[in-house]
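Have a look below at one chain only, the form predicted alone, in structure tokens format.
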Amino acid sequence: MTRQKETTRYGDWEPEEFVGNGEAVLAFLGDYFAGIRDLPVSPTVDARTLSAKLDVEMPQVGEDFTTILNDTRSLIVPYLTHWNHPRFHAYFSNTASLPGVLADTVSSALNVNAMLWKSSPAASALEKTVLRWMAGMLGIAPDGDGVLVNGASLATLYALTAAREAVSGLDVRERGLTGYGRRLRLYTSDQAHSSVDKAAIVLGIGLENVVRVPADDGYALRGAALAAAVRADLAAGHQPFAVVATAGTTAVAADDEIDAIADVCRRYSLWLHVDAAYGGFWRLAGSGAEAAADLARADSVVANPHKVLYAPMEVTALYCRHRDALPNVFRLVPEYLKTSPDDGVVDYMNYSPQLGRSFRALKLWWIIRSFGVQGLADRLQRSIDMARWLRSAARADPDWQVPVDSTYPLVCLRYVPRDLRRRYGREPVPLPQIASLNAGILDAVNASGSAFLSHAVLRDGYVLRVSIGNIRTEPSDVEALWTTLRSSAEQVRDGRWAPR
């Protein structure tokens, strides 16, 4: 056999193989991006019979590329929810745009490891660059802590447990939870993320110990609520050690008082940990900077551009204010990882519990410099003129309502018909059926695939979310989202919609 053959049938494709394959993929993406407008935001298709289509035996034999991409086209594309579709406005509506695209092919194509500079030494100093760059959009210090992480989630357990190792004759790091005799107390709003329930369960602090602080009729946390409750505890012989503050609250986009309550924090020596994965970035435009929250009084931050710099999933800064916090939680340095000390050198595995790390930082390095910050920053900026003009569209007709305001493009609108208000008379419309009404009108729109949102429950009922974040949204979008709304609620409303 010659070697030849031999490659050919052991190793991997050919260059010439790849590349002509490559621009069978790229024309392929081309082709999905430039028709994206034409497909259902959403499949309609039910489990059962999506599985049918996927869960087949197993090949025991290579399968020629261009039938493998003939599937994918086919098999996979039609049935999946497009989160790069204009009209998505679901969750905290993001974007792949084209520049991450390429990165992170070129990123998956180098695989490399980032978790030791040796490992990798370019991977590692420019994702210190990226890491000092958005540090700037974020009007925080560059010179703490900084790492990228794959999600908001994992970040905010680094950080939770950083603050925990930072609690004074409590050494979880060495000795573990047994014998403490006093309870960890967490703080944060009764709007915060799930995350930090996990994080809590992880951290073996337990759900019992995360005090939810109710927000007030903004949906914010206020630093006298904190204040009340941190007090409460302090008499009740507890340990308060850390509270997690938002920027941009998940379900109407609502900031907490920030300043206050990093004033609460220091006067109780307490790790204030502020989730801006969301709140974060969107400073950058005009509008944004005049409400943004300070979050360089915080110890430690998270912001996401997988959710706001159009950044493909999945790639989360976490930034600590305190030098070396996070390494002294999870540095853990077998022989095999040692190596020679050198000025500037940083090793990311220091930095988290995760050894293998991907390149996430050549996508933001791309994207950045593909847009420049004040590309970035007028994006940003029309997301928020969207929002703003839906926002108008929906208090200007009698029959919607905006119950709750936000500085950023998420709109929470409630359809409440004027002849069922009169129907009631001077007394309220029943939540419940004030939540079925909308709740139909989210599966009429859902159900049409000409957009796709997602959904809230507040004090005063359930609401509509409208996330505007998508790089390739545009006005008429949003007014077509609108007419779709209407045309919804009127179908529900007279009982022309029925689920398929």
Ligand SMILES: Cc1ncc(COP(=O)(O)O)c(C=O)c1O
Contents of the next structure:
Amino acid sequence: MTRQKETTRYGDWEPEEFVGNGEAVLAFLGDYFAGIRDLPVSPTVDARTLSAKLDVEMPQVGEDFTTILNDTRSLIVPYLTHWNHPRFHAYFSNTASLPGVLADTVSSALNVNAMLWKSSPAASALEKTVLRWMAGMLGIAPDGDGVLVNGASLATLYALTAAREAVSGLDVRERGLTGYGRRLRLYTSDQAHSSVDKAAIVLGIGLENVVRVPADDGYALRGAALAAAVRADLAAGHQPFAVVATAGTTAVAADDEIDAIADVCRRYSLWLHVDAAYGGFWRLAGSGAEAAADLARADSVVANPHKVLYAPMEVTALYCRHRDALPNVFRLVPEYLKTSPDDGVVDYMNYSPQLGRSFRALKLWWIIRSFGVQGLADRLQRSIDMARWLRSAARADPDWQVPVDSTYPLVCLRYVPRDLRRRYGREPVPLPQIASLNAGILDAVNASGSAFLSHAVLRDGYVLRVSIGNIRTEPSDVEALWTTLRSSAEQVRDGRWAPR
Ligand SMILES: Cc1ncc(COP(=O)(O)O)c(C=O)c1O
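Given the form predicted alone, state the structure of the form predicted together with the ligand.
So here's everything in the complex, that chain up top.
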């Protein structure tokens, strides 16, 4: 790590050197992708050891690129959890597809700032195009507004900022939080993502005013339950203003009852934001389409290509049905950013608080053109089919339970072996016992490096979550995972596994 560069030049490369180094980088990445299946999905290094390796003194003199690349190979890659790995099944698994990877490289190299149309015309024009394409994939009318942002959490914040601005007589943009008198109330289900709460914190709504309506037995928010909560708040003198419904909830990938929720929103003049961060794009697959909720009635929608469409982090699409609702909150043009208006121009700096913006549209353009909509649909369907296989394998095994179904490729399952159930006779096995058994399985699988899972705690206890969505996952990976799950379960049950 300490070998110093011999030239007196500082850091940057001549174009020929760039090409040579670029070839070395491509060879390195080619090897990484070719060998990814053989890497442990997740490292077993403790934080102290890893920090000791990386927390070195900063270099005063430029170093040789070969050393930097070698250090990346030996000090970084082995200590990553590989989201690109075919047996990465935690959270909502995603993949950087290779066209997306190279498009991001090109986008960095071109280094344009897509804040104004004028500051980068083709980047803004392309953003318009890919947003229109993805609106088509999501079943959203293309005549509203859209913008690419970094993630769903911020997209929800921006959408709810527009929702708050739509409350008549409030005008926070101009007057600030001047003591409106009534509590603004925001509704979502008890299953919604924590980004809804974070938005309430940032917007001054306050966590107390996020009404977490209990979802039904299938973990979906129902229109009737929402309507009852709204009515109760109106009777108490509060001001309901917005609802966040989810298509593809985080724990179990349930869909809220979006049509009925949209009816309630219309009845009480509430802004409906749909968090389709995960659920949005699965409708491209044939079987996803059958069950897909109608997003067209939402006031705003967020969907994540970096979760589902094989786009490298970070890119999220935010749509708003009401033209100008986003710019009406965020447009603020200091003198130095003024440009002459022209037909068809979109200045994306007006659609969120972010001014300098990277060229996110390029990777979506490359990905959608490389796969085609049909290619994407086929890949998504494969994931759905693999998840179906795992669900039925687990259902067929009397030692396993699949407590909840999903139309998405997220399988929630838990190990409750027959001998344990027998021990409790007619009584249910205590939840803490099931939790500790299954948490042990999670640790054992993850420590093995052969797969990487996450967990959730449902109303009826702990579950292991297996998210299938990586582009390289093959049926044989899911079969291998099922074998690993069962053997790890037996080891944990018999006390043959202990954390290292
Ligand atoms: C349903 C849902 N919404 C929002 C988010 C946040 O997404 P991001 O990481 O893009 O902010 C997640 C993350 O997993 C999610 O599951």
